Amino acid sequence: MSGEVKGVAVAAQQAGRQAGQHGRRQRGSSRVRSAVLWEALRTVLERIAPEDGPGDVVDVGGGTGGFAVPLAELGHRVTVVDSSPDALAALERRAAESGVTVRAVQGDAVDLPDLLGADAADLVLCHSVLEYVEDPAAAMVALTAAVRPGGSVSLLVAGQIAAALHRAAGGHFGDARRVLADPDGRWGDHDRTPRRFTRETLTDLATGAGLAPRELHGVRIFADLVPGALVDADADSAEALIALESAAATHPVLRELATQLHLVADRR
């Protein structure tokens, strides 16, 4: 490897490490809620970063750029696919304010191959989308087609078990029972989340589309049980809670209790 190419590769690895540090610019409860996810993305970016520089990232349902803009700031080439023109307009303003370029494409997850073509990205993000699409299996097939062989898909979904715990903690015991019994993990007609997932249903969805699950993280295991005012007011408490969330994120029992499940799956 030439000195110039080696230097670029090192820069790409440094950018991946910075992704894990992005949450440090946030404070208190917001930082706690996203720390595990950013750390997982840092690990993925370091693993898949091409030797000749930053990678291509597609954020499906990326909205106003909460992940896309920070990733673009790290030097990655980022495309956001979202069905909302208002969200994409906000994304472009946010990117301009940050001095980066993020490609904005209007469309749905299932149309990804038509919008971007096959093998378009080293990393595809699909965060808080599968709960709402009409056909999750079709969306997963589209995500798989968009990622290059050797690349990864980052899936973030609402956890079914956590929903039951939270409804029970609020005194809604019947709702909690319905969450556990319902195939989609819903507690009733007024539930605004169309479906939730368990470890099994999420991994089955990924493998059914031809992806190989690599690692599963629990996101917000404890964070949603702790008063936000506590961690907002005390930096040491926030740090301690982040450490606890990180330690529990891959625990085989505790991760099942997370508000959100995060699965990293690879294109075979």
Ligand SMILES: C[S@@+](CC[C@H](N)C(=O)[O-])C[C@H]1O[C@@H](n2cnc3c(N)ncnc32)[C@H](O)[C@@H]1O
Given for the second form:
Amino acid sequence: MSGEVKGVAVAAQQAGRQAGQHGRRQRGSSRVRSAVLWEALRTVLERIAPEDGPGDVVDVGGGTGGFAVPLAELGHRVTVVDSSPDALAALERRAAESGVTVRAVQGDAVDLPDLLGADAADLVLCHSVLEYVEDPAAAMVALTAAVRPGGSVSLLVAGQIAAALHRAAGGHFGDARRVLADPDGRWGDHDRTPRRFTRETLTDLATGAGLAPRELHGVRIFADLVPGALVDADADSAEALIALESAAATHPVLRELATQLHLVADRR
Ligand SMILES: C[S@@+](CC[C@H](N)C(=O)[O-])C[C@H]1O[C@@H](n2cnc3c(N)ncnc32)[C@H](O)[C@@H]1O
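With the form predicted alone in hand, show me what the form predicted in complex with the ligand looks like.
Starting with the chain above, the whole complex follows.
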């Protein structure tokens, strides 16, 4: 191994330790909610980052940097494209507080190729954004163009079936029926989420843009059914619930019931 490559490998090991530290900094309930996702992201980054070194990551609709800043702390070169100047200002403050650099670009997801050029990233994140964009299919085409061949897209969206379960659990049985029947998975005019997805609608969106779906994870299958105070108060419970979430995340039935669906899809 050359000195330079060895240095990069050591940096990657340090980054892995920092990832664990990042996880431990979060409270029990927030750690439970994001553990499956971070595990999936670590796996993708290990696969696609050149020589275990830093990769180019673009976080579309990255908001205030909840993913971008920890990824920059891991040593990756991160760009956030977001339509909200306020979110980008908060991102820049958060990055400065953490001592990392994240490039902030204001713009719409559909304009990604114009904003960054084609093949700009090893990994494009689009987390909790496809629910809100005007045209998800057009946004997917733009995301795909921004990924280098061999790179991946990480899509996180609200699950339609979970919304029906949660409305029913709250006693809103008519809402639950409407969520299931509505093509956008909404329960009514007061529903603040414009669109939700199923495994099928999400994978169709990715394949329609020319991506090859790799793996679907269910995120928060059990976590939202458990009082947050329970896992915040007891570290052993938090660990046990993370293990359960992790075991269920790729279960072919349970994953479709998750509050959020996470799809990793590759550019061929
Ligand atoms: C719910 S937040 C998600 C933030 C972040 N991705 C996360 O998971 O924590 C949605 C973000 O998407 C941004 N957004 C919404 N529509 C967008 C669009 N068409 N193009 C770019 N960003 C958009 C919003 O400004 C907001 O910061």
